[in-house]
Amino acid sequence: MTTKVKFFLFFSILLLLLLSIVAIFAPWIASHDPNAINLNLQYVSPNSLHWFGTDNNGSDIFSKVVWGARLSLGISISVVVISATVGLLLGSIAGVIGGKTDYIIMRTTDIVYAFPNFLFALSLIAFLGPSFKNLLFALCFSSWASYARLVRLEILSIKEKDFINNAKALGANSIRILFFHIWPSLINPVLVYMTCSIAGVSIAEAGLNFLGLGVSLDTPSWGSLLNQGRSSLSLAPHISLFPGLAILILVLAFNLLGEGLREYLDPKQKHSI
C-alpha cells in the first residue's frame, strides 16, 4: 500500500470519525435548540454566540448542521446496509440457482436499474408523501438493484474458479459453497461498492430534502437548510455555505475511503488514486 493510499485512508477515517462524533453527541454539541425561533436575530452573521450565524427565523445554523449530521449519516448508512443485504440475497439466489429464477430476478433488477436512482426515489416520495420512513424506503428501493447485479456477476465469475470445483468434488452442497466459499470472496468488492455508494446516497438524501420531499420541516437537515438559504444568498450566504460544506466533507470522506479500500483490497488496482 502506497504512502498516498495510507494518507487518503487516514484522512477519510479521521473525517468520518469526527462526523460520527458530531452525530452521536449532537444533543451536547449543539449550542442552541435547532428549532428555536427568535425573529429579533434574523440573518445574524457568524459570531461568538452563533458560530455559523442564524437563518430567517433566527434559528442557530450551527445547531441545525450538527443535528443534520445525525440525519445524513443515519439515513445514508442505513440505506446502504439494507440495500446491500437485499442485493446480496437476491444476487446470490440468481447466481447460484440460475435458470428461470435467475431470469425473473434479473429482469426485475433491470427494470429498477433502468431508472436513475434519484429520479426513482423522487417519484416514490412524491407518490407516498414526505416522511422519514418513506424517504428511507424510497432510497432503499432505488438502490438495491446495483448490488444484486454486482453480486450475481461476481458469483458467476467465482463459480468457475478451481476451489469451487474442488469443493463440489469433495461433496459440498450449494448452501455450504455459498456460505463458506462464495460469500467470503464477495466481501472485498461489496465492501468497496458500499463505501463508495454512501456518498451518492448522501447527495440523494440532501437533494430530496432540498426539494421538500424528505423529512418533516421540524427535523434539521442539510438539504432543507440549502433550500432555506437559496432565496437569501446575497443577504445571508452563510445559511447555505455551512450545510454545503458539511455535504462536501461527507461525500469527500466516503469517496476517499472507498478509493483507498479499493486500492488496499485489490492489488490489481494499484496507483488508481
Contents of the next structure:
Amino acid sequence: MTTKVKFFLFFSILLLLLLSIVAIFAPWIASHDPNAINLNLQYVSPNSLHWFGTDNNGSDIFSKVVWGARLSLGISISVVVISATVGLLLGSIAGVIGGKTDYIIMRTTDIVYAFPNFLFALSLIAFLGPSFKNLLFALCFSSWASYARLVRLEILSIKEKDFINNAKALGANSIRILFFHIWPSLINPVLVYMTCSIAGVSIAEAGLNFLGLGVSLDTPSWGSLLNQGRSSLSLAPHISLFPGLAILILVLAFNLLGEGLREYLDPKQKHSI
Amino acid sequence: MFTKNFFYFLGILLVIWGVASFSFLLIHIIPGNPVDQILGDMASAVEKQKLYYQLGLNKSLFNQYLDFFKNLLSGNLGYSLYSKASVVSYLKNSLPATIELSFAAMFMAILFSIPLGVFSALKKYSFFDNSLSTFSLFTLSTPGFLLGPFLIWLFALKFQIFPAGERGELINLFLPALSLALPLGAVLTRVCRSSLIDTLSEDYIRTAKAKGLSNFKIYFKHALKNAIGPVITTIGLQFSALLTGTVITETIFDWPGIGKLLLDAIKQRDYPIVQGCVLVIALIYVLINLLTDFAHKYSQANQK
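What would the structure be for the form predicted together with the partner chain, rather than the form predicted alone?
To see the whole picture, the full complex is given below, headed by that same chain.
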C-alpha cells in the first residue's frame, strides 16, 4: 500500500465514521426540532444558540443538517447495497445459464443501462410523487443495470479459468460452482464498483431533493435546504453554506474511499474514473 | 459479420423502443387516477371527463400504446394540457438553448483540460501534478447544484462580474457553462493525463527517443496522437452526461433550455410535456453514446 492509498483510506473512513455517528445519533445531537417554525427568528446568522444559524422559517439549520445526514447516508448505502444485490443475482443468472435467458436478461439490462440514470430517477419520482420509498425505488431502479453487466462480464471470463474446469471435473454442480468458486472471485470487482458508484448515488439523492423531487418536504435533507437558501444567497449565505459543505464532505469521502479501495484491491484498472 | 451487425442494430432498436415505451408508461404509474392528480379535487366532472378523453384514457392500454407509437412516428408528441400548444413546438423552442449551453461547457472544458492534462503527464508526480489531482478530486466531488449557487454568490452577488444566467448576451453564458465545465474538465484532465502517461511508457516512444528525435516531436507528433483516443471517447460519454447535468444547471441559472422546460412542466403537472422531454433527452443521450461507440470501434479498427 502506498502512502497515498493509505491516506485516502484512512481519511475517508474517518470522515464516514464521523458522518455515521452523526446520522445514527441524530436525535441526540440535534439541538432543536428541525421542523420547528419560528417566524421571530428568520435568517439568524450563526451564533452560540443556533450554531449554523436559521433559515427563512426560523428553523435551526444545524439540526436540519444533522438529520439530513441520516437521509443521505441511509439512502446512498441502501441504494448501493440493494442494486448490487439485484445486479449480482441477475448477472449471475445470465452469466451461468447463458443462451436465451442470458439474451433476455441482458437486453432488458441494456435498455435500463442506456437510459440516463438521473433522468430515469427524476421522471419516476415526477410521476410517482416525492416520498422516501419512491426515492429509494427510483434510485435503485436506475442503478442495478451496471452491476448486472459487470457481474455477467466477470463471470464470462471466470468461467474459462482452470479452477472452474477443475471444480467441474470433480463433479461440482453449477450452483456449487457459483456459490463457492465464482462469487468469491467477484467480491473485489463488485466491492470496488460499489464504492466508486456510491458518490454518484449521493449526488443524485441530493440533486433530486434540490429539485424538490426526493423525499417529502417535511423530511430534512441537504438538497432541499440548499435549494431553500438559493433565494437568499446575498442576505443569508449560511443557509446554503452548511448543507453544501455537508454534501461536499460526504461525496469527497466516498470518492476518496472508492479511489483508495480501487487502487488497493484492483490496481490493474487504471483507466476508470 | 453480418449476423453480428444485425444483432447490434437490433439491440439499438430495442433500446430505442424501450426508451419510448418507458416515456409512454410514465403517465400510467401515477398512483390513483391521473386526471384527479392533474386537476386536483376542485375540478368539475365535465372538466375531468374532457381531460380523460384528451389523454386518451378511455381506450384500452394496448390501443393507447398503439396510438402513442403512431403519433410518435408521425412526429407528434401530444399537446400541453394548459396552453394546448404542441409539445414539439415547446421542444423546438428550448432545444437550441440547451445545445448552446452544452457546447459552450464542452468547449470550455476541453480548452483548459487538455493543456493541463498534458502538462501534468509530462511533469508526473511533481508539485503541480499532485495539486492538480487534488483539485480535480475536489471538483469532482462538487455537484452542479452546489457549484452553481456558489458561482452565483461569488461572481454575480459578491463581485458582480458576471450576470447570473438568463439567456441573452454571450456573457450570460459564462457562469452556467463554467458550472458545467469544471467537473467535466476535471474528468477530461485525468483521462488525458493517464492516457498520455500510458503512451509515453510504450516501446515506440523509447525508439523515437533513441533515434534522437526532439522532445517536442516525440510528445506532440507521436505520443499525443495516440493518447487522444480515450480522451475523445470520454468527451463523447461526458457529452451525454452533460445533457442530464443541464437539467439542474438550467434550473439554477434560469436558462430556458429543455431541462428547465422539463422541471417547469413537472411543477405544473403538464405531463405530456414531461413525457416529451424525457423521451427527447433520453433519445439524444442514447444517440450520442452510440456515435461514441462507433467512433471508438472505428478508431480501434484503424489501429489494427
